[in-house]
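Only one chain comes next, encoded as structure tokens, the form predicted alone.
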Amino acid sequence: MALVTVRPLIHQRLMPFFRLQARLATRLNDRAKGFVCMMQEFFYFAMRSFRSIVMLPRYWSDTLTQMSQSGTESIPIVLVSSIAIGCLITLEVGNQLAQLGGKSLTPRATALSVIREMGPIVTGLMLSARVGARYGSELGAMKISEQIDALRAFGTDPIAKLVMPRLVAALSMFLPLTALSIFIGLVGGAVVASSYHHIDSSVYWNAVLNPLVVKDWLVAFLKPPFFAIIITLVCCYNGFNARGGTVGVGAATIKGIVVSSCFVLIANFYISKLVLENL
């Protein structure tokens, strides 16, 4: 009799735990299905964006406008961030090497840091914040105001009209912006090396430029095209899927910036690893 009464009591007390476990399993299953569906939609979105490049002559004026907005107008933030990074790297690396008696290695360490890593990654993150936010907010506002639906109603492909010019503009402008970032970072390093570490400018530039090999430039200039693709597609996709008014536009913009910045960091690591290990 004791066993008969205890078993239903235990089962009754464990029921809330079983129900919670079932709800968590259902929610996890829904999240997994939603993620798979989202990735399918994103890859389809990316394929349509690349396929629309053949329509570039038709939207050439839009592309030029986007090149000006994403490239020329991004020069100030690239200059400020790059010169700050170049000065800081030279200052800190020089201090550490001076303690080890290797202050003469400061220019070479600065060059490798700025050219291979800091120039491209700082430019990528700055452009993810500035250009990605612009893309996401513009397309999100067009989505909730039904302008994208109006384009479809008039027989215009919104991806060819809105996404493709932004993609081409990013692919065209991110590379020169990265080159400018590297140059300004090295110039900032030269100023700090000369004024703070008392390294002659000719010695600095000889130590920076002479040991450079093709691998160093390849690592630097392979990254901007990948960063451009990641930032443009991720931010535009989130803008196209904005929901819920202005709050939804803000959420979609922030999500695009965060996700694209994370993918930029991941891509930066793997590109450096693959190039440096195979060349």
Second form
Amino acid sequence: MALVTVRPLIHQRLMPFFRLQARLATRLNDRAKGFVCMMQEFFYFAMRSFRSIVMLPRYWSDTLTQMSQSGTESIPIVLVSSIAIGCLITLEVGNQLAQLGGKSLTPRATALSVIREMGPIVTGLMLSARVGARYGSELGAMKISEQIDALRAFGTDPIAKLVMPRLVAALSMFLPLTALSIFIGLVGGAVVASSYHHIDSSVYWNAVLNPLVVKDWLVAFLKPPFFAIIITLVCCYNGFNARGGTVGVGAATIKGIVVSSCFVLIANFYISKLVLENL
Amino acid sequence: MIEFKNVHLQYGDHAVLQGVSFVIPDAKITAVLGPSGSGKSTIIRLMLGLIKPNAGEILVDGVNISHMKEKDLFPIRKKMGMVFQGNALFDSLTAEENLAFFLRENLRLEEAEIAKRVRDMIHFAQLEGFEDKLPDTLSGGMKKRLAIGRALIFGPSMVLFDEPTVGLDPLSTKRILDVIHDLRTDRGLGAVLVTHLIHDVETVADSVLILFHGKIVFNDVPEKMQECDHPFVASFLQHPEDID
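The form predicted in complex with the partner chain, contrasted with the form predicted alone above:
Everything in the complex follows now, all chains and molecules, and the chain you saw is the first one.
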């Protein structure tokens, strides 16, 4: 008799917990489904963007405009950030090495950091912010104002017209921008090495350039095309899926920048690891 | 002619359209009336193939477009011009460039032919003297007329209007409704007019579909709306300003 009355009581007491558990499970299930659907959509979007590269001759002028906007106009921010990074690395590394009596190794340490890692990654992050914000907000505003639907309604493929030129522009401009960033970073390092650490310029450049091997350049220049693909596709995809007015455009832009920056950092690590371990 | 056969559309748990069937004849103005969120705009997006139904068939001149691929839809879309609620004009292009944009994009025409068609549309939209202006510098009525001009650029047989008079002053509203009326009488074009304003329906529509909770509750000439005994239609006719 006692058992009969106690069991329902326990059930009754635990019921809110069971309900909460069920609600959590449903929500998790919905989230997981949403994530899988989003990934599916993203890969389809990416595939269509690459497939529409065959239409490049038709959208050549759009591509040139994008090359100017995402490439040429990004030079100032790349210059400022890379010179700052080059100067700082030389300053800090030189100070640490001086304490160990190895100040002469400063140029080599600067070169490896700037060429292999800091040049590409600073350029990637700066372009993620500048170019990614531009792509996300432009396309988001077009989506909100139904311009993307208008393109489709009048027979123009919005991915070929809007995403493909941006993708090609990023693929062709990120590499020279990274090269510029590396060069300017090394110049910044040379200035600090000579003025602060009193290392002669010719000694610096000899120590920077002579020991470099193909692997170093490979690590540096394999990264920009991957960054270009990540930044363009992630930011354009978010722009294409913006909804909810101006707030939605802002949210889509931010999401694009945050997600692409994270993927840039992850890709940077794996490309470095892959090349350095296998070559 | 556009025909919907038992069309269902669902977003997650929300059923937008539940087994909707109707026929839109050529050279007639059909109004789609209903409260916000009843699926009115969804209907014209389905007609253009911008979204796909979950079930049912959408026939445009006898061709089933419900599962047609994007690249095959262009010949169908050319038959229908679309005027979006917010006009969807390209804000970095001038009025003239907005009209020429899709001609350059999709038809291999000589520049002289493009210029001629654009001139005709500028004249139709009564925008002479504003050819070089950006959309942002035009008034609401002018933007709407420019959007209608763009919708007519491929020479469609049907024009789809999404809330064409929303946000316009009474004078501009009258001009736009006159334009819609003239398209049918002078050019023999059909139109689908999505609206929540009874005034628009009474002024230009030949027939009216009323949507409520994703279902068609009335499909007849506007004059017969008074005879409809559906509670939503009756309440709407008593308080047309309170449609939502």
